[in-house]
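In the block that follows, a single chain appears as structure tokens, in the form predicted alone.
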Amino acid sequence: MAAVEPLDIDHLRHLSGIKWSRYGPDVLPAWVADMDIAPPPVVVEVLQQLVSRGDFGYNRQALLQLPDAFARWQSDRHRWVIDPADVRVFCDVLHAIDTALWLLTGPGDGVVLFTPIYPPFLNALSTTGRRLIDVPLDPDGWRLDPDRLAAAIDDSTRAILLCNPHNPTGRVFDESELAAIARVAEEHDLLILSDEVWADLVHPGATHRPMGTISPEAAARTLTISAASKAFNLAGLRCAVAHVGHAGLAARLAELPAHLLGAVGTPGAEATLAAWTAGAPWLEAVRGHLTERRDQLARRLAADLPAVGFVPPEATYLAWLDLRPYGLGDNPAEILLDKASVALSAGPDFGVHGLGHARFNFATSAIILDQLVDRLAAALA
């Protein structure tokens, strides 16, 4: 297995993504989920051919063959056994999640977050006019407490909105934890929308559960979604996967006009065939420098940062910083882009529970990294 080399700082800052051309030229990014890793090589050839090719007409040969490479991807490392016939293309994951909660939920209904969560879950409850039924996780490690879930639960309560792995905290939520989310959705007839577009990229000593795995009831009322846009760093090719366990939902999506969601674009889907299908040794290597840059970044804040609260992630390439000791407000990460010059996610944006917190990129270099980590010590000192 080769190891992986991220990109160097020149080629970063040349680089048309939001992650590096947001802030200026002296700012070190740490924010938005990219990593500063090249696409797997398999994935740049297949582009490369279809740009010489000039292979730009009508072409689904890639999006059908989607279906089941997500099927034989998902029982190969996931040991989740589904029927191709039960999986739908979408535009990327926000794309799936926005289409079930307008079909299957309506103006004032409840959606439960585990908080707290990636700003978009939000901005989708928000804009669709959905009332959020916030249900926090246990901030010692992140735990989902079922207690606290069934309580929150109300008659007009109608879906659960899972991330798992969790976005920002980095937590792969145990079997006991994904079945008490069964059991209330069972006991309340909810919808379950499951994001585990960060499966694959779980960390020594954790493993990656599917919803759909937990009960044949909780695989009925699941929508899972997933993509190779995080573990293969194709984000801004714009193609996702779902699996539509939910017979009424299957029934609604089917009755929608051919076109009115749209479709992914060749490349998107020529890319994902890739990563699916030939890409594995590479994400492999992506796995342990991931893993070697999360120990890392643990180690210096533990010596250079011990006030800030951190629990290492179980997955993910996201660390959920508690800046709360270092009194910057309720929003650090606007504090420590001027005094800094490091870009991070502005905790107030993950929910209330965000409030003097930050969320950290570490899918950098070994050099980067550092240098991260000594202009925040030096902010902080």
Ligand SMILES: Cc1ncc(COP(=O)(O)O)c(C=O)c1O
The other form holds:
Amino acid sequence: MAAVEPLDIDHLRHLSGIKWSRYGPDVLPAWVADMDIAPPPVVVEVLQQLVSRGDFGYNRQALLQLPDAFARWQSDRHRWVIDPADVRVFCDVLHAIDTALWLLTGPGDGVVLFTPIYPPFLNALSTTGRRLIDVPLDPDGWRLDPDRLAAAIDDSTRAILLCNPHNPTGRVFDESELAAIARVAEEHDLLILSDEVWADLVHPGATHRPMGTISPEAAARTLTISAASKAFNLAGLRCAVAHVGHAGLAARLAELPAHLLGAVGTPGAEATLAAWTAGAPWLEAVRGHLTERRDQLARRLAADLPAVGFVPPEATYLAWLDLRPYGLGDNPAEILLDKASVALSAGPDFGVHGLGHARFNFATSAIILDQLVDRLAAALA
Ligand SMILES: Cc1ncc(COP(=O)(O)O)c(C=O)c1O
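Complement to the form predicted alone: the form predicted in complex with this ligand:
Then the entire complex follows, led off by the chain already shown.
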């Protein structure tokens, strides 16, 4: 198995990405979802080759292979068999989500979100003028309540925007929860947008089920969006794919002017192709590292911050922390940036159920993770 290289602090402080550059040198960042891990050597190699050849001309070689590579990756890893002809490349995950909402729903239409939720989903609704149908997950384990979902649907609800595995809670929804979503979607003729960008970072004991595998009926009303960005730490390269199972959406996409949706650049396409064709051994090593860090965080919280509410995530490298017992107000991340010099993601950005919470990114080295918890524990003592 390939070695995982968590980067040391000097290296990290010289990166230009927002995670390490937004705050001053006294702050330890555990906010935006980038990993403090060197990217896969197979990806670095293809990018270095492009640079050393000066190979920056018009180039569709990698781009044209992505649908096949994604189909093979899904079938090998998630037992989801798809036709590459139904896969389209987008510039990023939200590009596909905004496009689908724009094409198949109208202003004021309701869109279900399972909250708390990844903040850009809330932005996608507000910026497209769609209405939030808020279906909170059950805080005791973050399960989805099918009755709550069914009761929330109204006459102008048109879509369900699912994040599975779920950011920020790390839940991997099981077959019964996904079947409940499919049932409600069928009953009310809803579009399902299934963001599965975290599917490859599942911890032992949980299994990701693509929405498209639940039933042929569910598959036929679903757009599944994915990318190599999270699992392979490539977010700055901007490349995503979407499987268009919904025939109506496929038809609307086909009607669009050829260049309206833009195009992915060569580095993003080459990197994604390398990840999905040769990145599996690296990914396995990273998953092992992330599970160790998750367990380290759980041990440290239990020992040093026992009042924090925390359900160990089944997937992702994100921990959703309930800090209400510490009386830090609605936005503990703001207080902890000041008092602990730790940058977390602000809970209220994840919707009203995020008040008093913060999201902690534990994709770092064992040493930095200990330092992060030490700082939080000292500030909250
Ligand atoms: C649920 C979810 N969807 C989409 C994204 C964005 O992915 P990308 O930057 O590859 O578009 C993220 C990033 O953290 C995410 O957590």
